[in-house]
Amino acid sequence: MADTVDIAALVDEEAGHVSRRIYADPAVYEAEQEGLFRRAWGFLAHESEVPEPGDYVERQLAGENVLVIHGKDGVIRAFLNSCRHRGMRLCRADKGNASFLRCPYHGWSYSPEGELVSVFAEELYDAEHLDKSELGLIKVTQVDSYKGFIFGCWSEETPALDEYLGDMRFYLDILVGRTPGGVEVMGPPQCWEVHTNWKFATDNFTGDNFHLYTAHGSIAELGLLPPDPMALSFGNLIQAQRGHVLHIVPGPPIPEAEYFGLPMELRPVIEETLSEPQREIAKGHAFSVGTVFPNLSFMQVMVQGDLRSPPTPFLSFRIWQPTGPTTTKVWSWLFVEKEASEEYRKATYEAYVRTFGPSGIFEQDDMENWEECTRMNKGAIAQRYNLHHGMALQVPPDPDFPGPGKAWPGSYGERTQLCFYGEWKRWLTQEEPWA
């Protein structure tokens, strides 16, 4: 690396030590862009956001503006959102529908399939200097989907999406494939910017259940969390291959808290759709938070949005998009089963908006903590000392856990954080980290 940063020395999984440099060093940030984000699969959009031919959304993939568009042939593709003439940003709306894509600078026009179809003053070119078949939009190298979630990857060498997800597919099915129709997005994603390194947010979503009673202490005092600080310490921390991690936590021993608190009318189809091990996990738990490596996190939680409403479940996925060593843009989507009633859709939406997102009572606490952590870890003296990740490392995996991967008993621990940081180190130091 340019300034002699030894990436391999920044994370010690065995000792539970992580260097503060990984959260603020510009050289580490540049190494991430090249070694991780330009090679790993990244979430782009959900199929329900572009349901009709011509529908498009603009998203980010490894810092590049990307256009996800539903072609007239029914195929969803992804392209660099940049004209081949002068590189102008082709579509400047976040979403829309277009029968063709016309560059606002010089008028070069493309089909939804990415082909260059017309050029201004085309008669002034000869065949040698204008081959339209070679000047279509630049394709995202690999595009694939899982259960309606569209992913993209800039690398040809990275394994196909199914292989990349590995055991995480089992757990994703419990969240987004538990009914025949699957899930769909409710409304556009919320977006906001935070002055933090993206890994602090991801760290929080690898299995950090034990911050709830300190970071969100005022919410506990209001009665929106159980009064016992150890109430949410049960469950499992799970490593599902290749840096994908999650934790699952049971709720109170009542039927309403089974199947993540989902409505009773959905439970018969959930039981029919999931496999027996998946049903066992879904029935016994009310909360799950985790991350699809590197930066797609999810929350399946059951919370009170206010003091009057009963606990209500919601499912949110979010991207932690790094925009600099100490800045992050957050994209947050709310999902709901296609079979869900209008009453439940309204309740899950209100619980989500009131608790998470830029105005949510939980999210504001988290953002303040992540920003302060980033500021403190920038110091030259601070960076002489590693951060400690040693909770419950002595606990062995549970051999009887019904799901794949490694599962450690208890949801208070730092195993999953270290699994994430270990995978992060492999992508930055190995030519084929997936091997």
The other form holds:
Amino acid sequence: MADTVDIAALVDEEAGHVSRRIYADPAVYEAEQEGLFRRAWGFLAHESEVPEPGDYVERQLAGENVLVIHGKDGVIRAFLNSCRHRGMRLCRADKGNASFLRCPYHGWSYSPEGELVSVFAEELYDAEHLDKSELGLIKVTQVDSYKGFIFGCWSEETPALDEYLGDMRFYLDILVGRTPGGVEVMGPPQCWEVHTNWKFATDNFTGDNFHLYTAHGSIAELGLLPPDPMALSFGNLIQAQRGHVLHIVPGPPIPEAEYFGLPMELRPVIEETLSEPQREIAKGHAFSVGTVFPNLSFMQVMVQGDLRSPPTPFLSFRIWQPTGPTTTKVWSWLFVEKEASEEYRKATYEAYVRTFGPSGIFEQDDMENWEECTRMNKGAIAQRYNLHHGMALQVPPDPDFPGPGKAWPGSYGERTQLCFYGEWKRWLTQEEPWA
Amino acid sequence: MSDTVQSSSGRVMVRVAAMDDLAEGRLKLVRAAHAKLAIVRTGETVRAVSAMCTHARIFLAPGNLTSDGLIECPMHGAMFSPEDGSVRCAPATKPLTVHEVKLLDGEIFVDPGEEPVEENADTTKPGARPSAAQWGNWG
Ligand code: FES
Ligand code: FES
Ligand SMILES: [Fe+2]
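Got the form predicted on its own; could you also share the form predicted in complex with the partner chain?
First the chain shown before, then all remaining chains and molecules of the complex.
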């Protein structure tokens, strides 16, 4: 079946049309695994998750289990979590600290640097049939990090991480590089499975602000969103570079809502750390949601977890890992400035768990919508009709916007979604989509 | 017949429809100069209110009133009285503005009101910012 899908016909950026098949078709899923996930850079872990030598976490890269491990030499590496003997899953915990990686099946063991160090009954092999130096763990082809965010890539041809992220780094710095210490994780990620295609998550996280008053209508009714549904329609939709997109949205005109509502005591150091245009953007906005292409999304938002708490900011990064054509595993991390006070850590943690994560009041609404969208779009009849992405396409970009890339004024619109789908199509159809 | 008449206070009223165009219990959308209005007929009386829901600035839809004779917004279900524009059901909080109506020989004339000064600027204009009022008591 795979050769019968004309991927190029599934997305029409000009017309603002996207085929429903991209969310449900097994052939599209296969094409995506090969063309996109086995070639693009994927987020693996943050350095603060593996601070000590021997620390490791198990992650996924293009659907394969990968071990991210801090070597005794201080270098963080990434390997396929599979023994070279029979392929057994080497580390069976998703996180830990190991002096050696011992295979549970026949006992082959590896150093944290990935060398095969011992083989059971080694004396029964002759030199011709066992060369341990050839049998180290399989390395992730490219591994690199940006501001502590470790990425991996299965392709040699894909440009280096810095070039791949390109101008998105300018915006990432506003979120993760705004203090000298940068950010660190608050605990391990929360993981859960959703019956949705991963692109409904990215579609929402390329900056869909216009679902708030319907999908989260009950939250609005409680008074946890501003009363005017157009209050959150200001700001910009931004294409930083290629498929890397985000929105930035101002809050109410009060100092508390500047700098994403971050604690006052951090603001002087933020002002010092950011460049002038970054400072201008950070100062003027309270919310930013975006996606590092293809499936690493972030949200820097001020929320009220309940009626008694004041709006409190949090920063979450999440991976939408496809586990099948219509299933997705979500990994969601909470980040905080290394310099943050204990008091702020508690507040940001509470705001995050009450609103997002598997039990969050917002996340629940979103998951329900994405699951039902996926279920509906599986239908053969439904698939005869395209989906619609046409909002605010007539708005020209602002030539005076202080940041790189293109910025379209107004945060209600479907520009960034179309940028994402256009890039998605290039990776599935082109030899060198990055060229 | 002229397309405009003067109101008692000297304002220009615009002809928008004929009585015969209106059915009892149904809402009709009309344009009067710059204003888009919703008109409703009850017996021999006609009322006109602004056609834009005050909640998310969505235009109301033509069609039947509710069984209680109210105007229902198609987007989030706010309800308004066609009599005086008042809110009868959330999520809207601000009433619809009422426009003066005059009936002359079976024709309906409506005062379009002043051209509104856009209180919240076009959100797609570079540098536009929300007003404090739009955020209400948030936080
Ligand atoms: S309005 Fe967006 S899916 Fe129906
Ligand atoms: S726009 Fe009318 S109820 Fe929301
Ligand atoms: Fe949402």
